[in-house]
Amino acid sequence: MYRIAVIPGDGTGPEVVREGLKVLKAVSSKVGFKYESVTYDFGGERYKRTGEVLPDSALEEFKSFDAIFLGAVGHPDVKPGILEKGLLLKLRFGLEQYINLRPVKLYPGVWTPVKDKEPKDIDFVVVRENNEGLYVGEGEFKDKGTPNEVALQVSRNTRRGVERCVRYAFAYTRKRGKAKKLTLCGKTNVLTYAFDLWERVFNEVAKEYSDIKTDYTHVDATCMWMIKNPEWFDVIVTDNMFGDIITDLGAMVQGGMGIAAGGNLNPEGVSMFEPIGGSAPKYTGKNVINPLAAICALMMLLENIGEEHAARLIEGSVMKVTKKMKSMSAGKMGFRTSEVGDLVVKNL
């Protein structure tokens, strides 16, 4: 029995959850696992009628479910940055979630905006560190308001931190056998003490995945390969800005928001999955949004509590209906939002 924490969230979540979910249902039944799962209201409208984003309480429950499946957070009534830190980040940090998986690939029919690629051209996962570097908030202002203004925001990058990152993400491309290939991004060149604490431990867990080949790009090379050689790359472990960076570039290269899905993971704990796209207002109760990229976080999330029989026959329902969609984007998939997740039930 795996228990199953739901936050729909803000703007379009509760619809491609339900999708989610309704795909969930569905290939427990057919793989034969059971599952209870327990919504939590948290977002935009609990924060407004509230004043409450994630109390601490709630957080420590969370440590004892399998597995959190996230809509979306963000909502146009909320000051920038209060849902974001207040629920996003303190899910990220206080369950140390410290990996951000990001897949980037290029299912069948799906358009992408990078010319004369195809699904066997695009097929590569970036490892994120999720928990340090710019995104800890350390910093300060001197001089606020005046001509002499400084503004500091420091990335801080422990070597535990660098080296679990690390560690996991030699692992997974080991697990992955697809080409066997790591790739460090970072900037050597300017970012001198940061990089220079990443580069050495990649180095050294090197020597331990001797079938692993590795090799290293700064960040703006890797985002110009990512377009015109994206075939080069099997898995990239980066830092958490830099991270942040390139898989929203991954998102556009394998066909949009739409279908984009992420892992926000605690190997040793529990972890969250969720669609990339954001919580999308301006389409809310429309059903038109795309919900693959929600159900593809399904996906990713029965993978890693292990159900990866089920995860594979998702996989290969979405695969299939991809190609009946004539887009991605909200609105132009020639299919309603239910549609969508009915199509992916079918099809399994």
The other form holds:
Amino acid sequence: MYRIAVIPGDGTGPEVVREGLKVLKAVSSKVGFKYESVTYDFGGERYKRTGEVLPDSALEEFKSFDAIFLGAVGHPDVKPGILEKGLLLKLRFGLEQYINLRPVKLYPGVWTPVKDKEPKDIDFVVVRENNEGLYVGEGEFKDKGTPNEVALQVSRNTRRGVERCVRYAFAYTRKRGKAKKLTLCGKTNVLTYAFDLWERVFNEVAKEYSDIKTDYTHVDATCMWMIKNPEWFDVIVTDNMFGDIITDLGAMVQGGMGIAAGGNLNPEGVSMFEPIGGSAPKYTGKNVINPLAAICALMMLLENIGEEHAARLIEGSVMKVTKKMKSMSAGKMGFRTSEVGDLVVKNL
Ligand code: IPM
Ligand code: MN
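For comparison with the form predicted alone, please write out the form predicted together with 3-isopropylmalic acid (IPM).
And the full complex, kicking off with our chain again.
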């Protein structure tokens, strides 16, 4: 009996989570596993009502679950940063989800803005460090409000944090077993402290993985290659900030936010799965948002808790459904949100 915590969150989050849970229900009865889900109303509305974002007690409670399924975070009436830091980042940091795993895979029939590329060319995974770097929020103002003002924002990279991420990436590349190639994405030519550490750790760990080919690209060049030759990538490992940026590019390469999913992993603890896109306030409640990203996040969740077969059934179904859809974009799919969920269930 799996226990799954569900945080539908803001905006279109509840709509896409509903479709994800629809697919979970269907696949569980097909494969024959049992689960219970507990829904939490954390997000913008609750914050506006109570002033509470995510109490520490809830963080503790989440530790007793097998996984967390998250919709979206971000509310138009709440100042940017409050929910992002107080909910999403607090979960990622508080539950030590030190890996953000973001597959970039073009499914059949999905339009990519990258000319002349097909599903066989676009299939790689970004391993983003998820607990350190610029996201620790370290920094200060000096002489704030004066012409001499200085704003410092520190990227914290610890030996332990970098090493566990790099180790995960090597092990994952081996397990994935595709091209068996791991690329470190950094900026060693300018960020000569942070990426010096990353590069040293990467080269050290590489010695234990003689079966894995290694490569290095600067982050700017990574963006270029992701468009020009996405087929060169198998697995990319990078820091938190660069990972954030290149995975938005990755989401576009794979057809848009409507299909891009990710997992915040604590390989030794509880992990959280979410569509990469935001809360899309302008589409809220209209039944037009694409739920496939959330359904793919659920697929990753199942894979993570050991329901590999259920995950493959979902992916197989998604690959049939994408062929029938006109577009991955909200309002242009040729189907309503709920119809896409129904189609995935039907094709399981
Ligand atoms: C993401 C988002 C978050 C991030 C924001 C909402 C804090 O952009 O999941 O990529 O920067 O990590
Ligand atoms: Mn992002």
